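Okay, so here's just one chain, in structure tokens, the form predicted on its own.
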Amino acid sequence: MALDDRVRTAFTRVLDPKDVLSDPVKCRAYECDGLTGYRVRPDLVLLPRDAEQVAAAVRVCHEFGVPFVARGAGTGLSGGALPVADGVVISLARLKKVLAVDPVNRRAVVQPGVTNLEITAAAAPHGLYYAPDPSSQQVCTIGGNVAENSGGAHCLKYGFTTNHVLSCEVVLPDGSVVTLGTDTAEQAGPDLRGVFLGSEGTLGITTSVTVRLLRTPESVRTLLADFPSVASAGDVVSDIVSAGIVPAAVEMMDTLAIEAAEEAVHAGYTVGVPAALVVELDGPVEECDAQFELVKAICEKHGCTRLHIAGSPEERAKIWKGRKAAFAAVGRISPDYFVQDGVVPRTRLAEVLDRIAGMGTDAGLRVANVFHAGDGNLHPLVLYSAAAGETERAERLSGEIAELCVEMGGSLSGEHGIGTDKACSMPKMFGEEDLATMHRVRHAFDPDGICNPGKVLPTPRLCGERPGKYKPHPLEETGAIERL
């Protein structure tokens, strides 16, 4: 049932009418996030301009029982920002100010629509930076990072978003405003900031975030190493950690991922090689140099076929450009793909990757792998063609890979969240009591169930008849009509 005129009028009373989008064509732009396999067109899209308007819009939702979904840049990969039919999307794209940078106390206050990389840009003149660095950091926003507890290549050494957010101003589902956490990270009582971080937008909407800033490392050393097998590259990762070295990042890519990245950005990767590692160390010059020599020796011990050391900041940036472009680059070798995000014990990397390769062969689908090897956070990309009718097979394989990670002693998600994509797999990882506890926590924040419903926790409807899964209209398939 579409929202009635009373609701639409109420929204235009608290927002400028031109900031309330109802045109189906304009609303279509918000029908999915980075997981484009699932789509739902929202009834309305709201574009508040400040925190007060966000709270006012949420109060209208609360008054009329309208489900709402907060949205940042829409780069999420688990369907966490998938709209709800007959609900509204509250876009935070216009809340994009860096409110303060405090170099003395090494922190910054930003609005949720500020991109991850813009925080570092604001801090850089003070010799500081913001550590979490998702691959999409040029476009993803801190509000989305908070919702998903995002990580990135350098979370191996520096931790995830929750380790760098001191406090959040939050609009709760009834429209009230609270601050979770403190500027000093010290607080009495339960850690509600920690509860909110990574809750995938199901407990409220953040309208400002205070983040911790780190001092820019004195030295950074980066290498790109090719290996004759995934197993040998995995052994290098284990040996580095066993040697007591904590790299800033250790990333692995396989043949398909390397091929796609090289074709897209020409980063100097070796096309056709079975596996490549990007290893980066940072810290004091003497320590960094000594450990770098150890890493080189470990690479050579395990049959490294090519070792390229970045000799300048530009070469380092080029290596990282290839790695961070890998997800998007896969679009060059496949019309469609699912990105999975499971975690396995680092010691089982080679075993799991062999299993994934076998599952892909059995399903008749290709699987590319590019991932954070240092902490076992896999990102298998299941390649398929929707036009060839492979969607359901790819979706099934993607889910089986996520559940394989649990079987291997890992988890369903490392940093992309559960969202819509993996909610039905939650019982594979958590028992009934665990899930019931999560339900109670969510209910405490949102007793009416209007805040990003249908995400994270499984429901009979969600798992029995997935709402929102995009299926082309028969006329689309014939070419008689097209999606705008």
Ligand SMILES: Cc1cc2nc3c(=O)[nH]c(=O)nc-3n(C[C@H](O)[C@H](O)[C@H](O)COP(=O)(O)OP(=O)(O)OC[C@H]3O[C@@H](n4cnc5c(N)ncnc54)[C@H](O)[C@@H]3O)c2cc1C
The other form holds:
Amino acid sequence: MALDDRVRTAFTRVLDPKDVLSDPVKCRAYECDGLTGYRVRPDLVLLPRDAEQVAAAVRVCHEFGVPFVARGAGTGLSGGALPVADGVVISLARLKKVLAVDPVNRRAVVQPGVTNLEITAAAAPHGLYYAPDPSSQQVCTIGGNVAENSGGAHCLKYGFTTNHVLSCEVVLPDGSVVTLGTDTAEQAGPDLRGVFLGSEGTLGITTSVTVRLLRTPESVRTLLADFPSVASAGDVVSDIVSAGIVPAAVEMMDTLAIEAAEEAVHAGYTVGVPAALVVELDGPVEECDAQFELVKAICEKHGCTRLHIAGSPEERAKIWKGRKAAFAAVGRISPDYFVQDGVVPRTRLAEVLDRIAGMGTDAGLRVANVFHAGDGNLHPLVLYSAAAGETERAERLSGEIAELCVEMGGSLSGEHGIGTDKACSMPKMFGEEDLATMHRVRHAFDPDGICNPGKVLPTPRLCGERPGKYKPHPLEETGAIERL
Ligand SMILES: Cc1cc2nc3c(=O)[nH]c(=O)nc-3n(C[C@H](O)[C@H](O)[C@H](O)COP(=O)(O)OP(=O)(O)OC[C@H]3O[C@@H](n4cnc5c(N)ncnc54)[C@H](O)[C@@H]3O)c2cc1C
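Moving on from the form predicted on its own, please list the structure of the form predicted together with this ligand.
The next block holds the full complex; its first chain is the one shown before.
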């Protein structure tokens, strides 16, 4: 059922009618995020210009019971910004101002549509930067980063988005506005900021974010090393960490990922090697240099076949260009692919990658790997051809890989979120009581269930995960949620 005219008129009262898109062709641009296998064309797309307009649009949604989905740059990889049928998309793309940079207190206040890299660009003249660095940082927004609690190569040492966000102004699903967190590190009472970080757009829309800035490190040393096997590269990662070194980043790529990245950006990787590691250290010069020698020795001990040390900022940027281009580059060697995101204990990396290779062979599909090895955050890319009818097989394999990560003592997601993609796998990781608690938290923020419904948590409608005769969820019995 399409939205009725009263709702459309109400939106044009609070926004400029030009900022309410209903043309199906224009709305099509919003029908999916980076997980392009799932598509729903929204009825309306709203393009508010400031926080007041966001709140006013959400109040209309609340009044008419219209589901809404916030959208940043649409680079999410778990279908978190997938529109809801008969709902609206609220795009934050026009809230793009850096509102303040405070170098003394090392903070910045930004609107949600500011990209991750724009924060660093604004801080750089003060010798500061914003640490979390998703590979999509040129385009993804801080609003999306907050919602996904995004990570990046350097989160091994510096932590994820949640460690760098002090407070958020949030429009709640009834249109009221609150500030979660404070601009000082300490705060009294329960950490509602922490609850909001990583809630994947299901608790409200953030309209302003106060982030911490870090001082640009005195020295940075980067190397690219090739290895005769994934297992030997994995052993290097374990040895570096057990030597007490906390690298800024340790990234691993396998043969297929290297081939794709090299073909795309010619960053100087060795095509054909089984595994390559990018290791970066940063900090005071003396400490960095001493630890870098240790890392080199560990690489050599594990049979590294080539060690390339970046000799200039340009060479360093080139190494990172290869790594950061890898996801997109895989499009060169396969017409379609799913990007999976799971975490395993670092010590089980080689074993898990071996299992994944076997699962790929059994499914008759290629799997490329490019990932944050330092924290065991895997990104297996399942390559397939939709035109050849391989989609379902690929989707199944991708889901099985995520569940393997849980079986290995890890997690369904490291940084890309649960979204639409893995909601049905949540019962593999969490028990009924945990899920019921998460439902209760969500219900406290969004009693009407209009804020990004159907994402993250399995609902009786979404998942047939409970085989056999239908049994109501305990929360349905209490009346807190209803079966749709
Ligand atoms: C090539 C590539 C590389 C990537 N590399 C990484 C990586 O290294 N690390 C990583 O963590 N991720 C990575 N990602 C995933 C993605 O970029 C991140 O999840 C990013 O944070 C999404 O930001 P976005 O602005 O595109 O958000 P969107 O995709 O638009 O939305 C993501 C979620 O955030 C919600 N949302 C958006 N804005 C708001 C807001 N203002 N308030 C509340 N909710 C909001 C949406 O409803 C949705 O649930 C990568 C993606 C691509 C395509």
